[in-house]
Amino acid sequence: MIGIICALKEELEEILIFTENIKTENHYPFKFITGTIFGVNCCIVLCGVGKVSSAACTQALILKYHPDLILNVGVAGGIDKNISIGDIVIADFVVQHDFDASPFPGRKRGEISDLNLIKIPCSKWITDKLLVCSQKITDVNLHVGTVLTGDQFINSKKKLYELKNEFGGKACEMEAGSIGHVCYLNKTDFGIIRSISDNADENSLPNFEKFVKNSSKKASLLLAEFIKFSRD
């Protein structure tokens, strides 16, 4: 079984359009969606924004359906001067940007202390297939890299430079660090798909509103080619 977590319903729509068998299952207070798409069995759920909810979901999806792998899909900001609305990137690492514990001896900001890890290493051969399968979708820009996230909605050219001489990275967002950090406690493989809705700047906000569903749509795309490889 596939699990799949997204946190907004524009994103749950488009990857809905692909699955078939519907069943649902309340959780409280999540709704799992189960279904098959190209015949795969598959989990859906949509987590909500920000840390705390999308590590809450990402663990009952964990203990309750076992999935041999889980993939986070949906949009983010883009961080990176090449990366435009609309372009993909596939995560090789995660980042919890807002991770701070640097006043102690020896650490850094970002370093999630009881891994000693700054960046959260995604599952390489889901991170491989995944840029194996962009290749079937024309038209669309493909980056790998990592992935920042923090509780926070980044409209500032000043604060993504910041994270981007920090840390580096493709594009910002607030589910995917601790979706992985819950991931690599529990051994579950993972991987992550973002298409860039807005460029993190102060224009960040009319831009998400206005290119959501249409990124939406273009990660679920990606999504939907990695379903396929799977099956076949």
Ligand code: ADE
Contents of the next structure:
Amino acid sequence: MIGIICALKEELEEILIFTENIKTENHYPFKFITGTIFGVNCCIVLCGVGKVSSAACTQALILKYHPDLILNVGVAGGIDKNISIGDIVIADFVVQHDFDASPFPGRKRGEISDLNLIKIPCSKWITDKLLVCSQKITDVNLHVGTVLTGDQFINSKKKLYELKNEFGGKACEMEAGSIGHVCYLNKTDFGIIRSISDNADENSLPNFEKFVKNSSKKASLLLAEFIKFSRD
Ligand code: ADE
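Alternate state requested, the form predicted together with ligand ADE (shown: the form predicted on its own):
Shown next: the complete complex, the earlier chain at its head.
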């Protein structure tokens, strides 16, 4: 079974368009949607925004459904000059940019104390397979890189330059790092697909509102190709 986590209902709706044999199960506070996508068993769940909700949801998904892998699918802010709205970013690493235990000697900003890691690696086979599958999607620019997660909607050039200088990375959003963290702790394979809805700058809010649906669709198209490829 493939576990699929998204934070926003706009993201979920695009995935449900190609989900069949839908059943829902409530494991409070989350509603899990089981079904098939191109014949492959999937469990799809709306986690809500932010690191806490997404971490709790990921742990519940793992304990209740034991997925073989988890994909986080949705939108993000682009943080690199050559990344435009509508592009897709496949993560190779995730970072929690607002994790800060640096007052402790030897600790760096972003370093997850219990793991001694700043960058959590996504499962390489998933990143590689997503890259192969992305060739099937026309008219989309694709990037592979670090996705930065924090409990903040980024809407200033100053903040995004700070993030970029400190951690590098291609996109910022609010769940991938915590989903990756929980998967890493549970030894569950995971991958991240994000399509760019805004540039994390002063126009990020109106752009997000304008492009969230279209960018969610693009992310779900790559998910669909991945699942088709898993079945073949
Ligand atoms: N998700 C989409 N755009 C974002 C932004 N600018 N900051 C954080 N999360 C986002």
